[in-house]
Each structure stands twice: as C-alpha cells, then as structure tokens.
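Next up: just one chain, as structure tokens, the form predicted alone.
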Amino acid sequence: MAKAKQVLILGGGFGGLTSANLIRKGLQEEECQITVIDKHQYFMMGLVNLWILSGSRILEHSRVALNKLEAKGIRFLNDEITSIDHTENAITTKMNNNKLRYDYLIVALGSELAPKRIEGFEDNDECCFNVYDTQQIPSLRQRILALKSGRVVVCIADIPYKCPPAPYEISLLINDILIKNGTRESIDLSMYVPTPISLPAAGVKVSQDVVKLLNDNHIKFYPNHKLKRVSDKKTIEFENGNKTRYDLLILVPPHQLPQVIRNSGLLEDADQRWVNADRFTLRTKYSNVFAIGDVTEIRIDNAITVPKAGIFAEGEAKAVSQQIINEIKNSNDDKERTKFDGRGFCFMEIGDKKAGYIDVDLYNEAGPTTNLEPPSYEFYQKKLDFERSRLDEWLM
C-alpha cells in the first residue's frame, strides 16, 4: 500500500478549517494524514466581536477548542510556525524546534494586526481602542456606556483590512448602544476612512447605500482621510493635513503578513505586501503549495482585489481541497469545483437585531457585481445561523 500523503494546513481559521474537513471527508486516513497548526487553542469568528460589543454575547461563550478536530481524524498541533522551507518541503515549529514534512501545504495563516504602525496610538490606551482585538471589546463597551457626552470617532487606518463592512457595522451598533443608553443626542459619532468611497470592492452603488445608512443614523462620514498619527491631546492627524479631536477613538488598525510568511520566499520582492496566488487554483510559485484567505492578494483589476473576508477564504479552501483530493485519488471528479468562483456574501448588522445582506460575484464576465439587500430581522437570524452551521460542520 502506498504511503499516506502528508497535508499540512497552517492556520485554523475559515480557510484552514474548511480545507481540513473537506479533505478528510474526501480521503481516508490511510490515503492522507492531515495536520492543522495554529498558535491559538481556540477558534472564534471575527463577527462575534460585534455581538460582544452590543452585549448579546460574552467572550467565554464564543470560543471553540481547535483540538476538537482530533475526533474527526484531523491532527491539531497547538504551536507557532517559525519557518517554511520549500526546498525540503518542510515547516518548523517553535516548540522543540519540531520539523514537519509535507506533500501538500496550505498556507492559511491570515493577516496580523499592526497598531504599532500608527504613531501615538498605543500611548493613549485609556481612550483608544483596537476594535479588531477581541480582548479589548468588553472594555470598549463599558467606555461607550459610561460616556455621557463628547465625540466618538471610528477610523479605518489603512487598506486592506479584514471584513470590509465591519467598521460600518461597528459604527451602526455603537449608534444603537447610545440610543438604548439614552446618550445618543449628546454624543457626536463620526467615521473617517482612507478611501474615496465606503466599500471600493463593492462598487459605487453599494458604497452609496452604506453611506446613506450612516447618514440616516446621523453618523458623519469623512472619505479620503488616511490616518497619520494620534497625539496626546485627544487629536488625530491625517495625511491630507486635516485634524480632528475625539473623546473615544475606535481604530481598525493596519494589517500585515505574519513575519514567517515574509521570510518564507513566497514574496517575490521587498515591496510586495501579500502573497500572489493563482486566482482560480490558489497555487503559489512553489509546487503543491497553496495560499488562501487573508495572506493573499488576488487582483480583479487595478482597483479591486478579493476582499479579506472569511467567506472568500472558505470558497478558496473548497477549490484547493478538491484539487488535493483529485490528485491523491488520481481522479478528475468534480473538476469544476477545483476552481475558485469569486463568489461570496456577508451580513451587515445595523443594530436592533437587523442586518443587511451583501452578495458578491467578483469573477462575473461582465465585471464584478455587488448587491445590498435592505436590513431585516430575517437576515440577522441568518447571520446567527451562519455561525452555528459552520461551527457544527468544522468542530462539532
């Protein structure tokens, strides 16, 4: 009997968990050994941050242990990857300098938050919050509830960032919290973004719909404001020369590749920020090495790339998994499913248990299409169902 192929999956997020489960369903253990490696012990969807912020969920009830993969015949290694060696088809982990060899490698490590790149931000931690850091959300909620008057600023520091609609959801949920707290009329709520429209990947029409939602809820929107620095006088400065004061600053920080990826040889030059991968197969320049999710930059045209969002990582993982299954089985079954189709969706929560629905087709032959369905209670329920269904599929 042929020796089982070794599939290493770096990262236990949307892409990694989808890949591991689909490959396990498609291949027996004697055909393929699957190992997922992640430095975190738990998985939690980023969208749960919104529910912690709004007070409908607590952190302790939102995490699922990644070692539950073991019951599915998938090995989980709680460790940090320190190097990737494409010449030896091996990766090294931090614990005991452990070296693991692979026949197939799926790089799904995601992006890292880089608030240190914003001068002065971490020097003002009493009134400045990194809203993508789950550990900071409970304290942020308490600060919002304690604020009786003043100015709340939500600022996107740079692009790209994870889950493009999330900062707008955050603004709308803060608006809802303030209304329920009876303090909305005495608090100014504003958004500053570096782009000329709210959601460049979604196009002008959906971006206008998003800004209308903000305006309807008296949230001021300032485009073309790229953050430069945070001063110690509760003032932020922008690269266009403008300044604004705040009482509470809520930041979507810059994102960057994990250092191990930058050292891996997957980048072709020093100026490259993200990994290049084929838009359909997600193959990199190295044999049997795939990159999916937030580590990649898949360009649609000069203005649009595939957004850094879990639903796209999931779609890419489906294509990669089918390729690996077909190759190990020496089969052409489900060949159409070996190509990422550029489709995705997300729910845009606005508060009061309502959410809109954004449907995206990036690879449409006539050009990318995006549609925003109006907020409703039904879409909010579907967002809750989305989390439950994925957790059940991946880890239960």
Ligand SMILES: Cc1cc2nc3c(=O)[nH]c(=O)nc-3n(C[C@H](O)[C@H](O)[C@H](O)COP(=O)(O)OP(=O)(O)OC[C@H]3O[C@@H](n4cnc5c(N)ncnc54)[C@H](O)[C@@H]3O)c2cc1C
Given for the second form:
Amino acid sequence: MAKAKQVLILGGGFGGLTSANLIRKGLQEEECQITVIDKHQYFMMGLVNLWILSGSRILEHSRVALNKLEAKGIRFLNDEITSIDHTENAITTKMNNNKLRYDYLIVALGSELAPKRIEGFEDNDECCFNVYDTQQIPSLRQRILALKSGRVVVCIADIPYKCPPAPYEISLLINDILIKNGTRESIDLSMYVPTPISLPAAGVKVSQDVVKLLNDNHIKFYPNHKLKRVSDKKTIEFENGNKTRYDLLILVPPHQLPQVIRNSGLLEDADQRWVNADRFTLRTKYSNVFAIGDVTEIRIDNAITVPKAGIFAEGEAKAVSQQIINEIKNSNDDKERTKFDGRGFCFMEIGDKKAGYIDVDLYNEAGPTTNLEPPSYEFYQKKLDFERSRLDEWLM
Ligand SMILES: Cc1cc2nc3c(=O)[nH]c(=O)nc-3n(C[C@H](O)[C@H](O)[C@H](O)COP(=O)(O)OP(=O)(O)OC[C@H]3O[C@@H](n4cnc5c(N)ncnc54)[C@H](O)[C@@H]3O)c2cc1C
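For comparison with the form predicted alone, provide the form predicted in complex with the named molecule.
Below, the chain from earlier opens the complete complex, with every other chain and molecule after it.
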C-alpha cells in the first residue's frame, strides 16, 4: 500500500477544525495522517465574546481543549508556526524547531488584531477597550455597568474586520445592558464606522435595515468616519477631520495577516494585505497549498470581498476537504462539493434573547443577494445551536 499522505492544517480555528474533521471522515489513517497545529490549547468561537459581554456566559465555560482531536485520529500539536517553506513542502514550529513535511497544506491561521496601529489607543487603557480581545471583555462589562452617564462610542477602526455584523450586535447588546441597568436614558450611545453604509457586503437594503435597528434603539450612526487617532483628552479624531468625545471607547481594532504568512512567499508583493486564493477551489499559487478563512481576500467585485466570518471559513474548508479526499482516493466523488459556493448566513443579536438572521449568496450569477429576517427568539435559539452543533461535531 502507498505511504500515508501528510495533511498539515495550520490553525485550529473555524476553518482548520472543519477541514480536519471532514478529511478524517473521508479517509482512513492508512491513507492520510492529519496534523492540526495551533499556538493555543483551546478553541472558543468568536461569537461567544458577545455572550460574555452580555453576561450570559463566562470564558471558562466556553473553551474546548484542542487535544480532544486526538481521540478522533487527528494529531494536535500545540505550538507556534514560525515559518512555511514551499520549496521543501515543510513548516517549522517554535518549540520543536524541526521541520514537519506535508503533501497538502491548509493555511487557516485567521487574522491578527492590530490595536497598536491606532495612535494613542493603548495609552488610554482606563476607558478604551479592544472589544475583539476576549480577555478585555469582563472588565469592559464592569465599566459599562458602572457608568451612570456620559458617552459610549463604538468604533470600527478599519476594514476588513472579522464578522461584519458583530460591532452592530455589540452596540445593540450594550443598549440592552444599559436598559436593564437603568442607565440608558442618561448615556449617549453612538457608532462610528469607516464605510459609507453599515454592511457593504450585504448591500444597501440590508445596511439600511441594520441602521434602522440602531435608530429604533436610539443608537446614533456615523458612516464615513475612519479612525485616525485617540487623544489623551478622551477625544477621537477621524480622517475626515471630525472629532468626538467619549467616556468609554469600545474599539474594533484594525486586523492584519499573521506575520508568519507575510514571510512565507504566499504573497505576490509587499503591498498585498491578504492571501489570494481561487474563489472556488481555495488553491493558492502552489497547487498543494490551500488558504481558507480570514487569511484570504476573495474578491466578489470592485467593492466587496468574501467577509471574514466563520461560516465562510467553514464553507471553504468543506470544498478544500473534498478536493483533498478525491485526490488521495483518486476519485471523482461529490464533484459539486469540491467548489466553494459563496453561501453563508449570520445573526444580528439585539439582546433580550432575540436575534435577526442574515442570509447571503455571494456568488449568485445575477449579483450577490442578502436578506435580513427580523429579530426573534427562534433565531436566537438558532444562534445558540450554531455554536453547540459545531463544538459537538469538531471536538466531542
Ligand atoms: C466578536 C466576534 C463575533 C463573531 N461572530 C461570528 C458569527 O456569529 N458567525 C461567524 O461565522 N463568524 C463570527 N466571527 C468571526 C469568526 O470568529 C472568524 O471569522 C473565524 O474564526 C475565522 O476562521 P479561521 O479559521 O479563518 O481563523 P480562526 O478561527 O481565527 O483560527 C485561526 C487559528 O490560528 C491560530 N494561529 C494563528 N497564528 C498562529 C501561529 N503562528 N502558530 C500557530 N497557530 C496560530 C490561532 O490561534 C487560531 O486558533 C466572530 C468574530 C468575533 C471576534
């Protein structure tokens, strides 16, 4: 029998866990050995940050150990990837400092948060919070509860960022916390975003629906405000010259490609911000190397790209897994499933156990379609199930 192929999966997040599980289900261990490498020991879904903020979850109840993969016949290496070498088909990690070779490589390392790129942000840590940093959320929640009056500003620093609806959910959840805390009437809540509409990838109609949700909850919305700097006088300045004061600044920081990919030869030139991959197959310029999820930039048209969201990382992982299974088995099975279809969905949680539901078809031949279903208890339940079902599938 031929030697087992080596599949290395860089990153045990949304895309990495989907592909590891699907490939394992499709191939025997004698056909293929799968190794997932992640610098963290645990997986936690990004959307749980919102439940920690709203007080319905704590961090300790939300993380699952990645070494549970081992029981499924998937090797897990808890280490930091320090280099990727396509000429030798190998990667290097920090602790082992030895090379791991691959026949197939799936790069699913996500995006890094870069709050340092905002001048003055980290100098004002008393009242400035990075709301995408899980560690900061418990103290942010305490600050929101302690605030009796003033201005809360939710600001998206730059695009692209993970989960485009999440900052809007965050504003609506803060509104809900303040109402329950009896302080909403004395606190101004505003959102500043760099884009001309709230959700460019979802189009004008859904964007208007989202702004209506904000306005119905007395949250002010300021489009076309790209953050320039945070000053020490509790003021932020925007590139359009406007300034605004805050008592509490809640920031979605700039995102960037992990440095290890920047040095990997996967980018065409120094200006390229994200990895280019084929929109259907997710193959990079190296035919045995796939890039999925937040590391990629997949253009739909001049204005929009596939959003950085777990649901798309998952869809891309499904397409990649089927291609690898077919190649190793030398078969033509499930041909349709070898292509990413550009479909996805996400939620718009508003508090009080209610969420809206956004349906997306990005590769529609007549142009992308999206639709926002109004918030309901049923969609909130669907969101809870979204997390539960995936954890069961990937790590139980
Ligand atoms: C507040 C919030 C709410 C969200 N809500 C939703 C939602 O409702 N629906 C949705 O679909 N998406 C949501 N997302 C987005 C979603 O979490 C990401 O888009 C998704 O996780 C991307 O998957 P990925 O596989 O590309 O990367 P990730 O899931 O980020 O995984 C990347 C992994 O790579 C590891 N890694 C990085 N560099 C290295 C290295 N050098 N060495 C070793 N390991 C490394 C990281 O530790 C990480 O585990 C949300 C995100 C946030 C922050």
